[in-house]
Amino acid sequence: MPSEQTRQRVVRWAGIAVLGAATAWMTLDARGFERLLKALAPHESSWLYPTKPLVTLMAEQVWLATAASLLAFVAGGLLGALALTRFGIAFRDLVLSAASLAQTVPTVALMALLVPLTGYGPEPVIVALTLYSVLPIALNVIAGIESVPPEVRDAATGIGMGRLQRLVRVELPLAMPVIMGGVKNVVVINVSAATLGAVVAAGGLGMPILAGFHDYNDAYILEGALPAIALALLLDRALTVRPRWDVR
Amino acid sequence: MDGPDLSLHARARAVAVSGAALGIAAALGPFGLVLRVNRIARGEAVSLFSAFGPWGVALVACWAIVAVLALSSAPLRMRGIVGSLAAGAAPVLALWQAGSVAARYTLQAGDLARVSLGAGFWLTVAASYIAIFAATAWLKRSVVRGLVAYGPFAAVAALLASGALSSLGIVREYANNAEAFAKQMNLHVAYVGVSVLAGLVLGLALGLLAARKPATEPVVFGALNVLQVLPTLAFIGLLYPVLTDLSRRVDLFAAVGVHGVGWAPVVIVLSAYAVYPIARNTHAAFVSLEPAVIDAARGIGMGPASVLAEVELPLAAPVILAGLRVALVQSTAGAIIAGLVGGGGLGTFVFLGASETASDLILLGVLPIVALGLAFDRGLTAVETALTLWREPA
């Protein structure tokens, strides 16, 4: 089977390279990208969203997702770790239950509801995405650490490790694939959902898409949609620890 | 592990007490209710405690009861019932009082005035959820658990029906939009129904294909994964030129209303998202079926079609239903996007409210979405449990 694995790895890295190159090209080569949009939507009279250049929109999109994801990693990691302590274990089931409950609230609705507290702009998007991602991160930390076999835990204690040492040197490394799975999901969801930040004037790649719907301009829509899709797929591929069908 | 049952009850103490603490903080915090002179004006925030007068004391008392009971050594049954009743009473009391504050304020400040539920009220709801979650751990009988957990919903329905809330901002938004609300609600449910049905048909077929022909598995799930990752708005954007072009070229499409915006892209996008959880669970259920059971069914002379229909599908049903539940909850929340691209649905109120900063109008769209999502989630969970119990009689 090693040749099959090598083949999969080559396909994966080729995909990442192509997506990365496409994202970078669309963002950085405005003239070239405009030519593509002209070819795709020849009947329009304007092809690039006039308010902001794509490179700024892309930077805003990445900033929204990065800020929310980083805040969520810290808060979710702490919450997950807390839920595994002797005292916090009582909150474990509550975290699980609240995480499934949170699925019923649409992300963009939360952004809109935060506007009276935060004002329009990036703030409601970052707060909403962070709130959204905290529970899934905590959930994966809990699931990951609980997936460590008890024998391994006992062995670590047996060779004289303390609780903290066991956590850092044994449990966390073994839990990493599960935690990283959660991290990937959160980053991909955040970078996708950041597109909707345009609704509360947060900037990002959703701005040309919304402007395009408003003006019936196909080119503006594609100017936002194509890089948003390439970026989401790129992150999904790049952060995949192992291909899904590899796990049995 | 030390006596799991006993420690579970003891652990619930900490959760109940933190619920009560959050409840008290929410009652005393500044943003309990927001009073505005008109629906989009900047509001004046008041704490629940000060807005409710003596009833504010009652609100805090509810949380004190929860905390004291949790820390007491009263019998578990009593702690569970009284604790969850007190925790459930707190948001109902707050809502009822908010209704009477609203009635008084509108009388004094005029008909344009609005009273909205602020962050303090929503934290009270969250505190109640936490405390009831903890308190029901003390109860053995699931019937009693159900009654105390769903009692507050019945109380809210009764309050709404009695007219005690009719001056509250969100209820007034509803009254102003009653006709449109019914229409958009139906449309929203139709989006969810159609897309999940399409997702179910495709998901079953693809999941079965991947389980029967392992060679197709990477292709099927690779493609579905790509669809899953596409950002909703960008996905609709990608469809826009294609659908616009189709409606220009093919009269039939234009006649039934297929356009770059409207219902068509929404149904396509929601269906595409719904396939993945159903296909994944179908695949997982079928590959984990016991080969011995299927051999036995074949051995008694069943053909492949009847093995599938009478043995495999019933055995896989609970897992497939779990996937269906995920798809339903996702679509219910996801269908909000229709409001942004001219497709209607409850999202209409959310996006209109967002552009006007009218929180009450946003909530008029969001609350039914959340309620629908919860109803689907709990309803299908109950069916899953019933199926599993029926299959494996204890």
The other form holds:
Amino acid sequence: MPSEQTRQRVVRWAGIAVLGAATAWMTLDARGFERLLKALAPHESSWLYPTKPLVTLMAEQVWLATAASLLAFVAGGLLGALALTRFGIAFRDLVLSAASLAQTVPTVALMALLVPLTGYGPEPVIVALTLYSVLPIALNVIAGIESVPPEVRDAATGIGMGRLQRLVRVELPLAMPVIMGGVKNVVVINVSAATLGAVVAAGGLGMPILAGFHDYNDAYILEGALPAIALALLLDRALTVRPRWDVR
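Show the same protein again, this time as the form predicted on its own rather than the form predicted together with the partner chain.
Partners and other molecules have been left off, which leaves just the chain.
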């Protein structure tokens, strides 16, 4: 008889496989996806966004979300680590307040404000999503490292580890599940939020959604929304898989 843990693992991977297959099918099988859209919106006269194929829109969507998430991971990680140093702890509240301020500005407004500096295209979207994502990652880095038991730090110090060595070999591996929790939330949010990039001509799955809104075409809206939802759910499930570094 399989254990409960084995059953949960099988269910989790089955869900990931189904979501992955659904995302790939909607992206690659244009004719099949068009038949689904016809069934969902039979009153429309056109069902697929004519300007770009869905595979190109999906590639642009993945690029926007990936670039913003990677930049946020690097900036948030450095910010969180800086806030834990002897030098940075004095500026911790100031740094986190600045990052928090970026989250208070609506993403669409921030993109519009960036357009005069960066021009139209993917740049304002990536910058806006990065600024919006830095704070959750920085907070998770701080929370994860501060959650390491003091006796573990003392033991690492006792066997001769320096501060940097203790951080890399002990604190970060133990803090990684908490850090990855923040990364997962940021990635999932960025996949959905990147659809807003259509308003600054950044491409992605927001293009058919915007066209559907403009032309009152429900099929275009579904064409952009359904793959974005499937991709976000796929990443949410995939990044929930317990990694090798989770030793707890």
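Just so we're clear, the structure is a prediction, and the values are computed from it rather than from any experiment. Only the largest set of C-alpha atoms that superpose within 1.5 Å between the two forms is called the rigid core. Positions refer to the first chain, counted from 1.
Positional change of residue 99 between the two forms reaches 2 Å or more at the C-alpha, relative to the superposed core.
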